[in-house]
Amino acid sequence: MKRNSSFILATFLLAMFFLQGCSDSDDNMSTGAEERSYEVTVLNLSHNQPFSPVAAIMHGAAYQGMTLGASASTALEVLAESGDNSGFLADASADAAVSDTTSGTGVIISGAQGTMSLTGSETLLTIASMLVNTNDAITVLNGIELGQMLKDETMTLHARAYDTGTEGNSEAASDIPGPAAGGEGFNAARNDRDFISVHPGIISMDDGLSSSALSESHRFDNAVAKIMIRRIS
């Protein structure tokens, strides 16, 4: 009798032992990342370059939309050149260390904003847009951290332009498809330096460049854009 209850109790023990591991277990595979909700406002800092709708991204470390010094791809061309952003979301969504994406709702003219909203796990955040009043701008944040701010806590970063170098500056009314031109969109063909770079403004027509179609308005300084994010759950 006394060997079968050692063994009974050590049996139950074993049970015990073996059903806490597998409580233990069950707890860490429900464990997942939390999501969090952030609310993007853009707001046009320049005198005369529209926004293209912009393009937000929520994303892990392991996500890059653009890289400074290298080439652009073919989806941030197209948002550079043409103000479509629609493939270079449809990349980002794509990628598995991305949780959420969305475009704005249209564009964002000089002096006004547009607001976004993104619920994700992972806390980078990148948005682009273009300056539509020029052959290849964009305005860039670049994987900003935001996994620190607390609920209703609110961030103001300020960005720059940048030129993606896939189209030679010209200034020209065939190459610029905003209201001032009317031009042309993305074009395949790359004709500048092919690597991404802080831009170096417009020149324009009433600064000697006598084929641009743009004038002293629309020169920017950088900062171009302002935005203003607030963490809502």
Second form
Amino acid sequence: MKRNSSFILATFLLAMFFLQGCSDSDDNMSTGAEERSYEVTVLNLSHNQPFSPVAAIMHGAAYQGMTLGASASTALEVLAESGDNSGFLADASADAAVSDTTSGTGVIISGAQGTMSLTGSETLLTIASMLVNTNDAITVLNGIELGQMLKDETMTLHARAYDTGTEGNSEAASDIPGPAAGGEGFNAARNDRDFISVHPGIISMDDGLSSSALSESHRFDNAVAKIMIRRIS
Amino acid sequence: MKKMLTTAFATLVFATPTLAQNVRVDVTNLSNAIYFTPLLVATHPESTHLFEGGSPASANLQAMAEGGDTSGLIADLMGISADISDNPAGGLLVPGASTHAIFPKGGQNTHLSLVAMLLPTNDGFVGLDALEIPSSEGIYTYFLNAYDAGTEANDEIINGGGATGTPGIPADPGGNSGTGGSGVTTTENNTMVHIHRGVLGDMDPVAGKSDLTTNVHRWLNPIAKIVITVN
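What about the form predicted in complex with its partner chain, after the form predicted alone?
Let us now look at the entire complex, which starts with that chain.
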């Protein structure tokens, strides 16, 4: 009898747990229509690679800002070679699967961070930013699922550097738009292998590439960015 | 024989409760020729940070990163009742080697941190910043990055300089370094804690810019592996 009571109590507690679980699901799981807001903070962990203004996009599965191993869009090429995110964000805004886009307010220098907010009914996050003392390196989050996050929950991710593959890594002063060189940004010619890969890193003049405008200080290893996401509503 | 049995029995009795409720942390040095100075591994509350990317290093972190001195960080951790494993390897953790630390499970110390200086570097360290320890029993693997404390220019000159604020690298325990380097740089662009850009090195054992050796001392992240076993 005593054992039966315990069993009933356990069943009752279990039922309460599931009821509570259901209630949470209604509040917090993605329904495809509910508006949620997120705060996204991007921290630059590199030694000497300022980040161009961050492009941030909330979207559904039908949108993909880039595909690793595949050719970059022209808008992503512009972002990766010049740091100008306007075309990348415009393309996203025009996509029916995108529920919000925003740009960071400015360059994020090494050691600094920038925060932006996004509100929308979709739950995938894509961000992209150029490492400006390079030919065409970007740091990216490519469609990270946020739908499981509860209100006020935080998530920390680290992002690596990718090579957009649209411009050869000459490291020449004429080709690098950042403060290390002040050279050209976007050039429509695609003189690299034309697919997105993990970035091989900087060689630099200090390591034997005499034509490089970059010094050893511009080298980087992964992760280049720490990204802190907080669901605020 | 009888003594052996007694010992075995005692080990069994001792081991059973330890296995039942603890967190074991195994650490492996994944680098080719970078030595970890005596490790500091600790569990602590969520709000504790030995270091944070994008923030200046504390004086105690600087002492660890430039000279391998963990005493200040240990004092900080003792002040908040952290569980501390001081120097689990009993000295340097050499490339390829592993060591482990065991912590009690439960209570306030829910997060795990780890730091050790990287030799030979100016102020590089392997770091884990307040990882939440999984609560469910299981085996969890993580890979750790090399950080730069941002407190000392990476001149790559081995001169015994390990004291806070003294330029240079204390030593290369592996004996793979050269001499006569002119110095890679005298400035530190990012003075916050950040991901280490790696060492430059050179291939000239008696001159060049660096006392480090390019094809020996370079690494890419991750520089360490940890396996957390929650029992």
